[in-house]
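To begin, one chain is listed below as structure tokens, in the form predicted alone.
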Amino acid sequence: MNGDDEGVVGAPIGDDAMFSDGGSVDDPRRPPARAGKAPAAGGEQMDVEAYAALYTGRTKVARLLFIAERCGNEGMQLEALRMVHDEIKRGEDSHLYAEVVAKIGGRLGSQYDFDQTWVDTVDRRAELRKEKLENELSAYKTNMIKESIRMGYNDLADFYYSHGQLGDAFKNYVRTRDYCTTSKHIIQMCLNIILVSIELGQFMHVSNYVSKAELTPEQLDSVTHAKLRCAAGLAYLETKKYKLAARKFLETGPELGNNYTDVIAPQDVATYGGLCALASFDRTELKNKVIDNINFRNFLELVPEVRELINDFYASRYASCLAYLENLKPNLLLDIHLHEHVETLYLEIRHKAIIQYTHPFISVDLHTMASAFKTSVAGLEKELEALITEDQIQARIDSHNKILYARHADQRNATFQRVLQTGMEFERDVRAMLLRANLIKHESMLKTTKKH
């Protein structure tokens, strides 16, 4: 089967994989590419050292736990529990530490083992800290000024947060919003109880805050609408609206840079925009939105292949770029935020790539297609049976000679059937004001009675 495969609207066309070594600037999720050759099948193992680099804070911690728990290599699980180790005792959260500890389980030495000491001093100073916030709140309601009361109960809640008890930072970061006196301040509290919902994964008060703080009078920086645009796009995400989140991502300024690292580094706007792109946009969508976006494409030189697999899957080049899809999905199953969506993404992006291979031709032979998808003529008959069953693909299927025919519909009886209701409704239509003009004309009109 030989066809033009620019015209083919972005779907997996033909056996030409091409690969581009991607780039010079590194991805720790992604393994180094090798110009000339496919990426490796199964991936490579991911450069946790260099992946917690590009985060801070809280959420730092819990991506490491996160590929503590699920990497399924002992070598990487312990890497990620020291780093874990090494940055909570630069903290206050002691209950964190204890289960930190528990997970190590002596693996690494005494050095990290149970540090009584250390908790039982952090306990005791935050024992004090929060004593004296809340005498120090209590005596600002007393005085009644709002901007104290709304600092205090800020600094009780920043206290909570950062000893790990979201659930009462929450609560006090809420608090704010009635002492709240300027357009300032309620960015601020908005950004602070984003953050604290996207940790407890209460994604629905990610949406409204967001929408609270778009609505401030106040002109917005570009660094706060690129956090904002951030804080959307995961929420649309959560809740699998992948053409949403798409678009938020794709909003994003470059401004973003390194400034919202506690919640998301600049890679992972352009791993999470481009692949619900991919898995939502159409053809036009992807070149205008995504390809031809100046501000997304500065994210997409952060991970070449990202950039490379939305090229191919453009230019038709179906075969690398399913290859990068599954050189980059180890390492994305290991994504706090992803890791779910991952199998839904993927396929959708598989079946966009099906239809799109099969739209521009009469017939297709399913051993080339099966050869540009790398896998067997067997599984993709199924695949190919699933989307003609859901009415994605007009087609049938030649099973004995494993050809694909095409079922265009008939535009020439199209046209006459449409001719012929438009006929027969004008026809009616003219009767009914035939009848209506005899009626009035010999007085038929019904007239109501009147009451005597």
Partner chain sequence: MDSVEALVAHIQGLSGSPAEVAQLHSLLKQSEDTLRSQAARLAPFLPQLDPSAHTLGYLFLLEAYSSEPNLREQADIFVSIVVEFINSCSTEQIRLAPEKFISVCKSFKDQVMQLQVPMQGIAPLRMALRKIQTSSEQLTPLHPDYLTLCLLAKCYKAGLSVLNDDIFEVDQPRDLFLYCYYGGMINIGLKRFVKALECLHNVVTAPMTALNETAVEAYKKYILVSLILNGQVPSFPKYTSAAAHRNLKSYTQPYVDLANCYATGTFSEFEACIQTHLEKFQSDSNLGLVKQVLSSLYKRNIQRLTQTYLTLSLQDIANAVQLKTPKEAEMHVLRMIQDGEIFATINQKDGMVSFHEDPEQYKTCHMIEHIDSSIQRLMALSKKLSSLDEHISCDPAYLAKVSSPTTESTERKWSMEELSLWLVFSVIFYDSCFLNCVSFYLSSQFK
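Rather than the form predicted alone that you just supplied, could I have the structure of the form predicted in complex with its partner chain?
Left out here are the partners and the other molecules; the chain alone remains.
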């Protein structure tokens, strides 16, 4: 179909054999048999438990709550809420506990009813601990030892964080900034603030502190480096700068592993990065930065669907690519970060695919094309019309015979047209300018005569 992708079709299969961890080796075209660990596996209902296992800390709770809210399926919702409940019970956030229990509403049996004694114990303990931390902090402050004050603030912030008072946690983490003495402290401070900000949804702070951390003179270790890349990618994703987001995710090193599960799982890096790259990169970029990127390939192995759809896209197998995307969609809509962007990204990817499809042809039969994109001819016509109007495809539609003809602008005519047009505009502007100049002259003459 495309002349320039020789060897590409075969390549992914070979690579698979080298890198894959089983599952999809035998036939990468067929959707792999349920890789249970993937966050977005398969077209049917997602495996909430497997999904939750990818994350730790508050993000696990937040993601599960998000799923419970959005999934619209009672079984799944209860499953998610049950796991949230168990997770919270292990922590100390009594407010969230009350909320979750109210959401469960007794649907999970007596074991999940409101446990007043637990709440009381937690609250009492929290009260004591807070008092102790505050006392300690004021003691440190009177002693004026920088390091201790920093630790004091840090402890207090940690305490607030674990109790779900994110605003206070953020404030206290920021306060440690003045007491940081080494680069290590600065990086730690930045990572803490990034963590809280992501949960607060304040991505301005995220990108600020990412750049602050990257500016520290000391060489960052590769894990921190990867973490910062992910955080920056998330920040760009939220601000809809998909190309930049894709770059950041693609630059993430494989060292990330499971070190940042309180924010993002490596599977997410693959999904977010892959989709953003598809939506925003051109063909060569896609090849150089995604398909040939060894680091990123490791991530892609974790989510074979995304890898497959990227390869399909590059090899112009749009039907299969779009099928993968459709399969992924319900799960992606349940992702706490990606859900708002799914529609835009999908639309962009689709447009890219249509443009790429039409590019090498002089004429395209709309029926064939519609079946390749699994849509009706009328629908395809509308899409093409929009793209032609935006000047993204140079072609015209023969709506009678349902054929798309590429349109090659006649350079000579266009030049003549433009020259004549420009000449006319020029003439008009010069005339208007001469007139204005004469008016000015007249005015200044009046002024001088008035003066004398």
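Under this definition, the rigid core comprises the largest set of C-alpha atoms superposing within 1.5 Å between the forms. None of the values given here were measured: they were computed from a predicted structure. Numbering follows the first chain given and starts at 1.
Asker: With the core lined up, does the C-alpha of residue 399 move 2 Å or more between these two forms?
Answerer: No.
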